[in-house]
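Taking the form predicted alone, here's one chain by itself in structure tokens.
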Amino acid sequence: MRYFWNFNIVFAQIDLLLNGLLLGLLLAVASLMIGVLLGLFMAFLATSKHLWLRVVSRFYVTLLRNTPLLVLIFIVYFGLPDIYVRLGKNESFVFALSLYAGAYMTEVFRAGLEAIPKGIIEAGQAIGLTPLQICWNIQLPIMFKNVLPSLGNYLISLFKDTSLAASITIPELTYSAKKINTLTFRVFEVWLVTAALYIVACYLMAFILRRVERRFAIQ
């Protein structure tokens, strides 16, 4: 029995897929931005001189990195309302993904902070810079330049993780593809087009991010 391909049915609803793709990108960017802030905070705790602050950071990283993202999404979306914390679908997903991203960002930033030569920080202290000035003018610029490739890779990874938003019926790309598949029963066509959209989006993000990295590298 031959299979008769029919991509026209999928392309007729390409707007639904493209809107889902755009929503996924927005969810990933929002989660990365919040995750970066959370990761920075935890990274400074991880490099603190105080043991209890390092313990707090380590506990957060260990807990979040060893919890499956889908489980974390369900805890936030289905669990928080039981303790009277109600968030919308998009907000719940961004919150869960940000927590997840922050745990990985913590380790990236911690490594970046520890890689800064001590002599540079001591030079800042020698000319009378305050700890806040050293952090803002020395540590953060050097660290971000060093970890920029990792940040780019995590953005792409988070974008692919947005496919899990379909589990709570957020109309991103995967959920939109499931909806079209249910209506048309064109399994191969729908998921091949969906995979192609993910691949193209990830390739374009990687291309843009590599150009940004090269530009910062020559400064």
Given for the second form:
Amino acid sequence: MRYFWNFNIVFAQIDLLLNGLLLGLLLAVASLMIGVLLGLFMAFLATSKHLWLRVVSRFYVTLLRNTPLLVLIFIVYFGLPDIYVRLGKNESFVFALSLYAGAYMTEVFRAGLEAIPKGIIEAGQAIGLTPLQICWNIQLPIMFKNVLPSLGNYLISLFKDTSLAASITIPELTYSAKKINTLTFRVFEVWLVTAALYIVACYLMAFILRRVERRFAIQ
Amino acid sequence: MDENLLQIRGLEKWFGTLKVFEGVDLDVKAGEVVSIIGASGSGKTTLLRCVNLLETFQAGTILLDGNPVGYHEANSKRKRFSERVIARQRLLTGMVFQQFNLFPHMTALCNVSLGLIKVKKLSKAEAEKEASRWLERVGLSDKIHSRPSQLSGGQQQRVAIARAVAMNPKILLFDEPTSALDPELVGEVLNVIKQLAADGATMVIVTHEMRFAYEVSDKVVFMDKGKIASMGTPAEIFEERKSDRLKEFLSTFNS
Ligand SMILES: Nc1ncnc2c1ncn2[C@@H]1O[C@H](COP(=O)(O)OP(=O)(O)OP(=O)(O)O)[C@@H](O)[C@H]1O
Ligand SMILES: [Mg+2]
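Next, give the form predicted together with the partner chain, keeping in mind that what was shown is the form predicted alone.
Everything in the complex follows now, all chains and molecules, and the chain you saw is the first one.
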């Protein structure tokens, strides 16, 4: 038996796939940005001197890190309307993915903040900087420089996680592939092209991020 | 001037249940150079950190330029000033740390100009002019755009000194400024400090460099177990060696 490859039928729909890829990227970038803000906030709570603030941060991280992303997406998308919070599909997904990313970012940022030697912060205090000025001019820049590689890698990981948006019928890459699959029945071809698109996109992102990192390292 | 720039009275400090100070009194007059010597763990670093308000203290007062710093009385209760007020009070002192503690993500110039811009509110151009003037004074005019990781220990410590003096503090505090340096780099840093002393800066220097303390100080303080055990001119401390503890301590240094 021979399998007759037919990629043309898939390539005819390539713009559907490319649009899906772009949407996935947007979802990932939006979630990363909100996740970074959330993670920063929670990381500062985690390094606070007040016990209850640390508990809040710990609670959030533990809860979110131990919930499967798909379950989280379902809770947000199907659960929130029941308590009269209505969000669109994309908003629901970004909300869920941000919460999820925020928990991971909290851990990354907390470690990054704790890695800054105490003496450097004291040197800032000694020249009369206020706590806010120390945070903005010393802690954040040093921390970001240290965590930039993890941040870049995590963006790629988040981008792959956007394939879960197919589960709530958001037309990103995986969902679009499924649609073409149903129309054409070229199972192998569709999914191979889809995988190739993910691989190329992730590889390109890694390449660009590494250049950006190097720039920051030199500066 | 006969005014005390720094006046410490009855200072007491605990770390948890460990009592570090039992009523320390110390006066430093304008233009004076005071060295603090003493065995490891006697409280030298902690004393400087109290003056710079990096540590809390439980009793006693510290007056800088006549005003109490760190704590004030409110409804007959002792209260620590807010962080903002403390940040302002810290401007009276400049601190040079044993480990340099430069900001690793900034050039030498930015390390020195940051406080001038953010705290003294100078314009960027003015601040950088002032900062490069100080970097020149410590002999680093060719290194103003280098990062700490590109500098030797001695150069880093000189940047740290420039960073402290650029803020124009009334008193400079040095905590073992050469202890983290390779022996061949000690001299360049001590020379910078001597130059500042010659220019009339008021300084308190914790050091294990006995010859340097002898040469540069107006007054030497010997600390022992959280107390000031002896105090006097360099000649009194190093030559007369009045107490047994002092003799014992100095005999561990062969100079
Ligand atoms: N953060 C801290 N927590 C608890 N105890 C501390 C702390 N810092 C210092 N101590 C204790 O306070 C005492 C005084 O320490 P300090 O660092 O002031 O000594 P030192 O004279 O500077 O010593 P060295 O010459 O080794 O630098 C020591 O017994 C030390 O163990
Ligand atoms: Mg010490």
